[in-house]
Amino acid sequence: MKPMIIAVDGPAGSGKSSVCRGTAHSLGWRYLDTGAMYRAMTWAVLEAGIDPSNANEVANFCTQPKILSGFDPQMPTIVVDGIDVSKAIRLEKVTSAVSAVSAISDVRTLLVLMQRQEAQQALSDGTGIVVEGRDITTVVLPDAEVKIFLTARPEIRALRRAKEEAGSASATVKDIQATREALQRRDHLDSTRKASPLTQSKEAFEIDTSDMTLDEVIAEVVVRAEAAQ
C-alpha cells in the first residue's frame, strides 16, 4: 500500500487509540497520538506552577517545553524536555486540566504545526501514518487521503474509558456514572471551545464502534485505505 495520511478523530471512549495503533501496526506505518502532546503540554503547564486556565500565562510558556513524540504503534512514547512522561500525563490532574489547555489558541497554533510536519516527514521516509485527535480531518489534515470519524454511544464510551481508568475488565456502576459525567464535561469544552472545535468533517465516514470488535474497526478502516489508492 502507497504511503498516505490516515486521519482519524472522534470523542474519548469511541476508540480511537485502539483503533488507530492496531490500524498502524498492521499496515506497518506509524502512529501519532495528538491527544498526548496536548496532554504532555498540559504536564508541562502543571509542573511550572502554571494556572492552566491563565490563557495569557500558558500562551507564553508553551513554546519552552520541547515535547517529542514516538511513532511506534506498539510503544507510543512522549517526552518532554528529556522526561518520559508517558504515563504521568494519564493522571487525573493533567486529564482535568487538558480541555483548559487545549483550548488555548497559541497552543494548538504551535501543536498544529508541529503535527502536520510529523505527517509530512513520515511521507518524506517513504512510509503511511495514522494520526489520531479531534481536530485532524478539520484543522490538522484536512487533505488527508482518508478521514474517519469513530463514535460510540456514550454508555459505552463511558464503560470503555471506566474501564481503562480502572486498569481492569471491570468497573462500578458508581465509576461508570462519574466516568459518564466526566465525558460529557469534556465533549462539551471540546466542542464549544473557540479554537479548533472537536466536530466532524463532512467529508469523514463515520463508524460506530459500540457494536463491533476491535478488529472488526481496524480492518474497515484497512478497507477504506485500500479503497483510496
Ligand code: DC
Second form
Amino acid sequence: MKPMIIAVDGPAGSGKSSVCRGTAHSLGWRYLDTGAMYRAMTWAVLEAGIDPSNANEVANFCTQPKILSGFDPQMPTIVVDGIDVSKAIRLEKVTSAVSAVSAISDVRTLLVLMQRQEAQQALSDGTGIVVEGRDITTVVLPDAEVKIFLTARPEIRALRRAKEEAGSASATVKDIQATREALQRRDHLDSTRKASPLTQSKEAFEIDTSDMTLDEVIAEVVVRAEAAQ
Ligand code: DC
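Now show me the form predicted together with the named molecule; what you just gave was the form predicted alone.
In what comes next, the whole complex appears, and the chain from above leads the way.
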C-alpha cells in the first residue's frame, strides 16, 4: 500500500491505542502516540519540581527536556533525556497532571512541531504512519489521507480504562465508577481548554467502537486506507 498518514482522534478509552497499534502493525507502518508525548512532558515537569498548573514556569521549562518517541507499534517506547519513561508516564501522578500541562500553548506549539516532523520523516523514509491523539485530524495533520474519530459509550470507556489500570487483577464496580468520574473530568478539561480542544473534524470518519471487536475496528480503518489509495 502507498505510504500515507492515518490520523486518529478520540477521547480516552475510545480504543485509540489498541486500534492504532493494531493498524500500524498490520500495515507494517510506524505508530506515534502523541498522548505519550504530553505525558512525557508532564513527567519531566514533575521531575523538575515544577507545579504543572504554573503555566509560565512550564512554558519556560518545556524546551529543555529531550523527548524521543519510538515508532514500533508492538513495543511503543518514549525516552526523556535518555531515561525510558514508557511505564512511568502511566502513573496516576502523571495522569492527573497531564491535562494541565497539555493545555499550555507553548507546550502544544513545541510538541505539534515535533509530531509533524515525525509524520514527514516517515513519508520521506518511504513508510506510512498512524498518529493518535486529540487534535491530529484538526490541527496537527489536517491533510492526512485518512482521518478517523473513535468514540465509545461512557460506560464502555470506563470499563476498558479500569481494566487496563487494574492490570492482571479484575476491575471492581468501585474501580469502574471512579474511572468513569476521572474520565469525565479529563474529557471536560481536554474539550474546554483554549488551545486545540478535543473536537471532531467534519472530515473525520466516526467509528463507534462500543460494540465492535478490536479486529473489526482495525479492518474498518484498513478499508479506509485502501480506499484512499
Ligand atoms: O491519550 P492519553 O490519555 O495518553 O493522553 C494524555 C493527555 O494528553 C490527555 O489528557 C490529553 C492530552 N493530549 C492532547 O492534549 N493532545 C494530543 N494530541 C494527545 C493527548
